[in-house]
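Presented below, as structure tokens, is a lone chain in the form predicted alone.
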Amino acid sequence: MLEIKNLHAKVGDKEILKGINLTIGDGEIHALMGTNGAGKSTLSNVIVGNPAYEVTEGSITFNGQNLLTMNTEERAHAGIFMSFQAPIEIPGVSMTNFMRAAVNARRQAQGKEPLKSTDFLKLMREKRKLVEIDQKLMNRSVNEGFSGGERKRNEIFQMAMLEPTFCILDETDSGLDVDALRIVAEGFNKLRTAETAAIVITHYQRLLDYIQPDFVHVLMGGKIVKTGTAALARQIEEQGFDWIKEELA
């Protein structure tokens, strides 16, 4: 599904990837860990299309698309999806018509017809029992007012209702209580088909506990230096990174 050769990229002056290599097949979920400033959350930019971040040199390949050649725009009616870590707010505008304009613009490019009202409120529903999100958020204006579970929960819901092939879940259990991240990875889980594929990116094996990774990646210095199965992740949460510098050096 995606394939990442040799990918550098920067922000600004500062090179942060420095030959990225990655290959993730249909219906396999892959983790990303690493320190502060390894490079994990300028990968996700790198993949959606944040015009912040420049690729230097290496490709990035969808579903046989060079995705490089593509804007954020067409990424996201490709399939891609990116669950912030910090979710921002979108003052005056209700989840449910924000829903709504995003999901018939994908029909939209996808050459389907818009969906009917009644359609689209059937369609709410039942995404929304996935999530657990209360009805009262529909009516709110995008992510105001919403506490932290709140914001990551309708991030999950965002995914549902547009359906994508490819997810990047960025620090979704960032500022989560338990039972907030048994929730959004349960919502996830139930998301999970053996068409999609996603990139988990945590700090913590926790999140690993509920959304169990086919492969576990650490990124440091910008590069992918180690790889391995869910056992990595428990080995990091018990020693930290130190072991894995020590076998670099």
Given for the second form:
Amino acid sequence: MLEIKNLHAKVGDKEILKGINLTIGDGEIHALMGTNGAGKSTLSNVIVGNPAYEVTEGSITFNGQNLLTMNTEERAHAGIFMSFQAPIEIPGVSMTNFMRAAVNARRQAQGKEPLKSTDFLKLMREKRKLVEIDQKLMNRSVNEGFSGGERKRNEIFQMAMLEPTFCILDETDSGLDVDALRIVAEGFNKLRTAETAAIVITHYQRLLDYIQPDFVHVLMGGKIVKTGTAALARQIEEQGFDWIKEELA
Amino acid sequence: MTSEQQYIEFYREASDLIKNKSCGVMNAVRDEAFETFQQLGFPSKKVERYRYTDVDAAFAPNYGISFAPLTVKPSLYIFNIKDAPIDVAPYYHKVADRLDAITALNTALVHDALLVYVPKNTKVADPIVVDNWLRGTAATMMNRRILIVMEQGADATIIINDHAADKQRFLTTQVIEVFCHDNARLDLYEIEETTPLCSRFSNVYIHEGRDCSVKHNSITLFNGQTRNLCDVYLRGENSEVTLNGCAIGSGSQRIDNNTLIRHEVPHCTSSELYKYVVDDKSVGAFAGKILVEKDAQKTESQETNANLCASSEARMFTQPMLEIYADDVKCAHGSTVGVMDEVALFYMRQRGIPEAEARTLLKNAFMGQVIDQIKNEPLRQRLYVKVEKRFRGELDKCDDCRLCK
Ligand SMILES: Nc1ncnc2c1ncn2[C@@H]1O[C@H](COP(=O)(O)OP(=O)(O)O)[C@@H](O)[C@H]1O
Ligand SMILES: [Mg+2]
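Could the form predicted in complex with the partner chain be shown next, to go alongside the form predicted alone?
Zooming out: every chain and molecule, the one shown earlier first.
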């Protein structure tokens, strides 16, 4: 599904990614771990095409398409979705209008008619249930006055609305209490199929208990320095990253 | 020859003709206004309140001056000043600033005037609508005059729409005088939706007695060059005024709003919010002064000017001013000039919303805050639609213009 080769990227003058290689197949879950500032969010932003980041070398292909020649919205239309680590507020743009614009833009890119208003509202209702997000939040501006946990739920709600084939969850678990974590993770699992895949960025095993990874990668010094199975995540939870640094040295 | 010379010569030749077409109350102040104009000439950019608009250049081209008769739709509250049911001499050219050159020129040249008169304790349920249509087969100058008299306890909403019926060069001067007796309430909306060929100079003067409440909304949806002035005189205690403005510029449009709120007596409240979105190479200017005179204790005033520069070539000038001579007042003022929120744009684009659409949503959201405050529900809904269309570039073909249908 996704193939990253020798990817180098910088923000401003600072090179952050220094040769990432990563292949993700259909149906797979890849956990991405690493210390704060290792470049996990940078990699996510580069995959979804944030114009603030510059790719200096390497390639990313998505189902055979060269992602690097596509703009942010084209990548979204191709089925790529990122749950933001820190979702921002957009005052004055209601959740409903925001979602309507997003859903219909995707449909237009697929050559479909815009959804009828009643069908759209029905879809909203259905998907809201999945992550148990309150209707009242839908009448507000995007994320305005949402708690940290509500924002994260809202990310997964948006994912449910847009039905992407490839997702990046960037620390979606941080800020969630135990119950909310379960609801969000179970919601995510319901959206999975054999044709979807995901990168799950987290510091904690508790998320990976719900969303079981096929592979676990450690990002350090701008490269993936270690890849293992679910057991690697458990080891990191217990021992941290120092032992990996030592191994490398 | 400077620009004013052609108007001076025109007046010398045509003043008798204008007087013949006009009426006593207007003619009584005409020559004096002409003298004032002749002495002042057009204000240069050195004149504080005209810093941001080149008046001389706007009046330089050769326009045919229109003396078309005013057509007044019969209504309970709208009159041709010649048919006024009250004596208008105490109001006409009495509220206005007689030392403003544009007001003086308008007073000298205008031959007909509209009167909106709401009698004592009359509450007008439906908005009073005035539609101004610019018509002409050649470059035309229009001079427009509106007098609004709200008697004690009168209550009304007035909507003044400006349209251009022809794709033609138009130059408009407008003077609106509003006299609110004690206890009057007025919501006054002005909506300009003309063309890039139009130049507009509008001066609005509002007098408030005791216990009055006035809201003035100035909305520039589409224009060429616009210079709006609005002066409010708070002359009776316990009165309030709200001045709101919404200005949208694109192409090479220019929008200059200049306001003055003069607190002359104690216990009055004023609040002002002007928002601009300037795109392409358009230029916006806002200068708003709150003047609190020494007797105006317990004044409360809040002035905000917030602007969004949607392109790197657009320009915004902002000048909020506070001048306070009383010591027991609560006044705040501020202005901001921002650019498009790149982080918000990225968030929306990640969800698949195309960049142009995302920009439209953000501009619309920014302006929504002013439109939200419009009390008249049908007008508010109409403006949400219009503003959105404007940002989508769908407004230049005036869609509810009867002539185009
Ligand atoms: N927009 C940005 N501007 C400047 N520096 C940035 C930006 N984004 C990330 N960085 C820097 O890049 C490095 C990697 O950050 P990030 O990818 O957020 O790490 P992680 O998600 O692994 O914690 C950090 O040193 C961070 O300060
Ligand atoms: Mg991060």
